[in-house]
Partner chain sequence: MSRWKRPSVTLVVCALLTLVAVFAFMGMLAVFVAQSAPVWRSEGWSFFTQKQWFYRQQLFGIAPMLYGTVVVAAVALLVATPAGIGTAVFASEFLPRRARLAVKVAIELLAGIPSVVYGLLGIVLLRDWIYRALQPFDPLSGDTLLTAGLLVGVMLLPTLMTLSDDALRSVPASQRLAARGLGLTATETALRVTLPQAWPGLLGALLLAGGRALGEMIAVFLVVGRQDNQWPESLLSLRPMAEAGQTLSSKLGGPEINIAYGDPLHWAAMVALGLVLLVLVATLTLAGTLIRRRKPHAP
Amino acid sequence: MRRRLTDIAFRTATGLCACVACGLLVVIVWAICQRGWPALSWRFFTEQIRLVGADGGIFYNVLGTGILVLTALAVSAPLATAIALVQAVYLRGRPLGAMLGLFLQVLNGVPSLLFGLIGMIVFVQALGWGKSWLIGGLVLGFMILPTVCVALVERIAALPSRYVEAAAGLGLRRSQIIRSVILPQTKGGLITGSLLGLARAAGETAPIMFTATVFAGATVPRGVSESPVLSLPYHIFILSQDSFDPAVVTKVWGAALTLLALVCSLSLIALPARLKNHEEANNV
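In the form predicted on its own, what is the structure of this chain alone?
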């Protein structure tokens, strides 16, 4: 009886905490939507920034954010696939594989600001590239690498061993098993991890403010070195701190609503894929 009451109290407390968290999220989203909606218009999405943010739009900011996110995806996806296969296939059940998993967990806990500082020291200063969209994409790609790796490793671990054993019984080598069995059956984990990682990368300011982005003056990058881009997070960061013009405040909330929509879209796209992976893992 006492244990039952404890379980009920624990579930009640957990439910209340979840309701409070969801309520705060709803309030924040509602506040952003209410204040940012008046700024949204066709001009807002198709024009570049003017008058230090008081006029114009965020076209090149959205474009720059997209370039950084796609570059991060191009960097993280192949690296995460290779690392996950090494950990879950080649080093499965070995101490080195456990150490690699621990390293990924530690890397996932590194503050994003440190990624930006390391990128600035290595690429901007040591290699002399200056601020560049490529550096920003590399930094963001390495930052989300643990998220993508863990999602893929979990999907590989959930793959029934009989699939691999059947392929091995047919005489396939390990590399052939990976290409024909493991990767096709676990690609959903890679997609889910990539989308979740990109949702995080799209909203990061610290890693790109030192390496890839400027407030104004950049359009479409035409090279690699000294080729920065505009971005939504840095745009919001600068305007929210340095301007008290009511017109600028409205633009800031509009940019925040746009960034929120981008991040939520990536997260919502990842949700069905994750649920499908979980259902497939339970059915096999």
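Since we're looking at a predicted model, the values are computed, not measured. Under this definition, the rigid core comprises the largest set of C-alpha atoms superposing within 1.5 Å between the forms. Positions refer to the first chain, counted from 1. Compared with the form predicted together with its partner chain:
- The rigid-core alignment places the CA of L25 less than 2 Å apart between these two forms.
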Second form
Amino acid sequence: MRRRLTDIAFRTATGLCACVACGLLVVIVWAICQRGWPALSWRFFTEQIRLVGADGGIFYNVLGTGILVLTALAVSAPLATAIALVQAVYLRGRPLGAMLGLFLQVLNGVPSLLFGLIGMIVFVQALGWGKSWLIGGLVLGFMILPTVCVALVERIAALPSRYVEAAAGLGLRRSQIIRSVILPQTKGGLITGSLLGLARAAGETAPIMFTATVFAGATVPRGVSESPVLSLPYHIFILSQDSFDPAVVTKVWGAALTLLALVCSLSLIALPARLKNHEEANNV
Amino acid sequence: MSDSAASILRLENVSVVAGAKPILRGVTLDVPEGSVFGLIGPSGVGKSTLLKCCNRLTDLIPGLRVEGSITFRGQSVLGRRIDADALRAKIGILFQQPAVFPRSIMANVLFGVSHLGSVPRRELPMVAERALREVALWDEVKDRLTSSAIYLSVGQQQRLCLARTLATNPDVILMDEPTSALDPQASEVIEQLILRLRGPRSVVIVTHNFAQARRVCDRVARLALVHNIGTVVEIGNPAIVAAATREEE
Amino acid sequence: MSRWKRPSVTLVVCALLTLVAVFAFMGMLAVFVAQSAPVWRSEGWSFFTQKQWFYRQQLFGIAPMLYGTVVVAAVALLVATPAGIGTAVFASEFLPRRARLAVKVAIELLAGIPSVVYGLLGIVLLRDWIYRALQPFDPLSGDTLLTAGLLVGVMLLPTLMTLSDDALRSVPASQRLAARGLGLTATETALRVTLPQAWPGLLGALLLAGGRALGEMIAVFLVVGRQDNQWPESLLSLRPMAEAGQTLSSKLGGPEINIAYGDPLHWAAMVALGLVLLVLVATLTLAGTLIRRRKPHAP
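For the form predicted together with its partner chain instead of the form predicted on its own, what are the coordinates?
Every component of the complex follows; first up is the chain already shown.
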């Protein structure tokens, strides 16, 4: 009897934890939707910011975030592919490959703020570019490198060895096997990883606040140096600090809802593949 | 029938459905108390599933539904109100692959019984010794009871698992192909243990090895696929059932 | 025996790009060390122990910031650990597969919410709640170390849950089945079989989550109050929880960095904050990753 009661108590306690976690999601999403929904309109997405956020829309903020995120993709995709191939193919099973994996894990843990700081020191100050979308893209691209890379490495490791063996049996060289077998078979991993990375990059404020983005006064960048962009996260960050004007408050929740929708849709697209990988890795 | 009066496990019209797919249909059989009862048949016929029905381990497999009636000492096994955990302490199970816990040999033997609370704490060492002697492992491990169990050979690990089950003092032991992961010598040891268990305990053993069934079983039930659903097609003396099967093939 | 083979273009390109990434990271470390050198020379170890930071007087001590960082991270872990591990245990031990996946999807979405959105929620909702809840302690505002810690705790929940779930799932199903076959309840199986075998993974999860807690900036920045030089009367006192504070990351993310550029020593001190943060987080991450890699010792 005592054992049964313990069992029920433990189930209830852990179940409550799960309810709290899932309830948090509901509460958060509800809080944002409820407050942000009234702000959403056609004008909100097509107009530029006016009256320090109290009027107008977030067109250039969305555009800026798009520019930053796509630049980050262009930076991270080739680097991640190269690192993944080196780690999972050329250095497979060697200590150096494991070290590379460890390096990626540590890189993944580095606070995003520090990426912003280094971007500021090197590009904004030492190279004298000033704030620029390109720095933001570079910094974000570097930041999401581990995410993209790990997804690709997992996919390469899960590739049935018979594909590779069949290709090797035909006399293909390793570089040919990579191009004709491994990369085509694992591009799903690159896409999944990139989507997750982009979701992360789109929501980050710390790496771009010193390097790439301003609150107002920027539209479409026309060059590299001294050409910052607006961005959604920084917009929210600044407005949330002096959110006493009700008009501003509505707008900032609208922006938060937009950002949330953007990030969630990116990670939802990547979700099925990601869950499948995880379940298979633990052979459930 | 005098036979049924002394049966310890009785299955009547047991069917198992996984999702929408029937796996077993209309299984009826009696396990006489103190006997070794074999379940034989080709792989994929549902022998292991049938075995796991007997102590409700099927509960742990999502989507599996068991219908019909199973009684243990005349008491229903399948009811919702039955304490399946207490039931499993009375109907133990030995798996194909020995699953020892990464702990000491002693901790492994006492793992089940120390939770059941049926034995006073100071008597536990005696229980462990008795169980280990029962599986003929005592002499091999008595000097290293505190060292990790994972360094034992597979055959020793399987005997340790049997000792772990015996320590909880079950009336019935279910065995799911207990020797198929072992080499011939280790298999023989296990077979001899099964013969020794007979009497005070009852054993239900799944095997695909007819020779083994003939050596250890008092009765066997042969399962086969009928319309792609497993069912019992024959029950009887192991020598006759096995011979009949051979002729059929 | 074999003649030297010309390396393929693919290999050369891959190796070069990998080296670029590795050297960029090393370069980052080198820049931090080089740029922060002046403050190490002038302050030495007292950089860590000094309780005052007044850049106009050239006083650079980060002890209060270290304190704030540790308190925020500790509160966050204290909140997130039971909830995160509890959720993971419930999902992996008690839920059927489908329901488990549903929980995981919810948690992944929670993980995807940007920190600035958490910050906004913290400013608008959490700050007021805390202010009301702390009334008996007479706080100056809702911007406190406790607020920041709770907010970061919520942010850590998905990380902890996902990593713990991985750790629990890596315990073979046969171990659970063996325990259940002996008549143990699901709870006893979880407490005596699964959790003991998963502890390296769980500890690793805690360390990684701790690393994230130290480095989180945006959300902390918005609700921590950013009050410099808050040193508690006693290290064990809970009073500072109800007061504003400063963490390494909130200091570094603040506007002071733009002022600092003109003064070499001040600038060096700011970069040194970054270096300290980097070393702390990298150590935790490295330790967490290495511990997590130890697979449970099971057949």
